[in-house]
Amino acid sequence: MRIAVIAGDGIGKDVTAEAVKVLNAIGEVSGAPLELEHLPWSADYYLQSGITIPPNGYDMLRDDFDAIFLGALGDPRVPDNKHARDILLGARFELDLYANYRPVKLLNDVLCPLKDRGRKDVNFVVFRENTEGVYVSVGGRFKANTPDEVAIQEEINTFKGVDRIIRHAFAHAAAHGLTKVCMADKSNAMQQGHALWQRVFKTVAAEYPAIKASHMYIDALAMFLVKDPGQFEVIVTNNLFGDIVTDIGGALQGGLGMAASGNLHPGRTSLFEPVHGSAPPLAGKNVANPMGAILSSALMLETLGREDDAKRIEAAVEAAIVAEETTADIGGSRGTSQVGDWIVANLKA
């Protein structure tokens, strides 16, 4: 398998040698190496020579490789972040990775921020739609910069968009031995495009009698996330609150450093990459938690089908929390490195 490794900026670059250290283990482990092949694309890239993505960037993603592994993206050199938009929206949009792929999985009771809660509690997984909304950038700005500035941001939903997202988390469910799907939107307040979520949710929920489908508005969501997570198996939502409610999930399983997520086309080359930014402050000292980039690789084995690699890597990393073998943000005292180092020995013995 060929996977297309883009480190990327800031602290990027060091959770990304982590992961890739573990994945040549796993593939030494296991016997089936990966190919891996590192792309500069950057904004170091993107400064010294102008270019953010090349003219076939995309088509090589898809045509030549199974899976895209990214750091992190963001630079303050890059003020507007057009290299960020390219790389990683326009990996989105143009490979058509309508699914984003987030499991919530609290690996040790000690990183959960909520009182008398644990593993038991945080184990669910939350479909982001993530081609559609008020990410595509349709609208525009009149009189900018003036007092009389109008601003408008459209939130764009298709038939195709939604079915296919919905779609996507029932058949999760159902593969997994799942039995609740709950949809989120804000119907009450966006009648027009949140009725076709509504309508859609119905008639796919119809096809699967087994699984328990439910409905809540998005603000409820987000509060009940907090209230009594252990309610929720799958969420499936739209762009915007997919994003707002799996930072949310992030900090209920110990923090962004440790959240994981995929970037979908099933059957295609799809993108896995850690939720964490780049925090370009912190780069270079050894102080980013590398497990939400190494579970990002333990994501992306599964997606392609290696779900013993996937377990493996999981299990290592539940270990050296176990072993306080962690970073400062989740309670350790060791450097990226020396985390990544010590899930790779694990690995190995």
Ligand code: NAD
Second form
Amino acid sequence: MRIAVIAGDGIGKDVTAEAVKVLNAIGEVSGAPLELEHLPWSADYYLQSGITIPPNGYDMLRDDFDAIFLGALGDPRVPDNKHARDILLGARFELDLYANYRPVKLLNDVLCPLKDRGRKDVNFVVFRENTEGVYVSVGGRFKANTPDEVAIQEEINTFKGVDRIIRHAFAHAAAHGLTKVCMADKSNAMQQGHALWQRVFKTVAAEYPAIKASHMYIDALAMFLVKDPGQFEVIVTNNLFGDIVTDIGGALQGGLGMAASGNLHPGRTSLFEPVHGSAPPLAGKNVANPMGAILSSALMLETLGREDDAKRIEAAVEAAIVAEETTADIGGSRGTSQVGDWIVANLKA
Ligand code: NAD
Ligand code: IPM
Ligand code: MN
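For comparison with the form predicted alone, would you give the structure of this protein in the form predicted in complex with this ligand?
Every chain and every other molecule in the complex is listed next, the one we just looked at coming first.
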């Protein structure tokens, strides 16, 4: 299984180094046939070469690799983050990775930020539409940089795009014995685009009579994620709302450094990355939490059909939390690389 590794920028490099150690260890322990190839695409590479992603980059990712692992992209030296748009959003769009799969699973009660809540209350998955919405950059600026400036940024919702992410959410629920799917939109205010979400959700829900389909406006969802997250099993929403609620999800898991994700197109080369960004102030200081990245490598293995390896990795991360072999963001006193080393040693034992 050939894996493209794009460490990227900032703490992306720090956490990817640990996920790579873990993948190499899994290869030794279970014989998973993993071949990692490192790609240098990043702010550094862009500033040196003027290239964000080479012209054949997307084809290469799609045709030469079984999966992609990404650290994070974003660097203050590239103020418009053109490279991040080309590499990360570019891969999502060009590889048509329409289902952004973001599990929100608390691994230990001690990490829960909510009073009197624990593992039983924080265990759901979010499916974020990943190829349209406000992310498509349709629009423009008129009279830019004048007092008369007009800035238009359209939200694109297509029947195909909305239908396939909602179907994916229901199919995931059915395949995993889950009984509830909640769709969040803003159809009270966004009466064109989100009417489409309403219509499609009702149609698809009717095909799954055993699954309880519910709807929330996104503002209410944000509130209930904090007040009563235990009610959720599967949440499906659009690109922007999914971005925002999965940072709340990160906090529910103990912090953004714990959150993992997969950008999926079932049956095709998919991309796995922690939910967090490049956190420039923490970069290169051996302080970033590598667990979100390591858990993303587990999601990657699960998607590649190596469920047992994925479970082993998750168990090793859980053991590290119990042993308090953790970084400062979740209350520990270890560095990024010490946490990775501990998890590797646990896997090998
Ligand atoms: P961020 O996720 O990088 O960091 C926000 C805060 O969360 C940090 O200051 C830090 O306190 C905490 N944090 C995040 N990850 C952590 C970790 N692993 N360990 C410990 N603490 C952690 O978000 P931001 O500051 O808004 O963005 C920084 C840059 O990253 C921007 O350029 C942004 O566009 C980019 N970004 C990239 C991705 C990606 O590549 N997938 C995702 C989000 C943001
Ligand atoms: C994420 C990130 C990206 C997004 C940024 C870097 C464009 O926040 O993956 O959650 O908004 O999708
Ligand atoms: Mn985000």
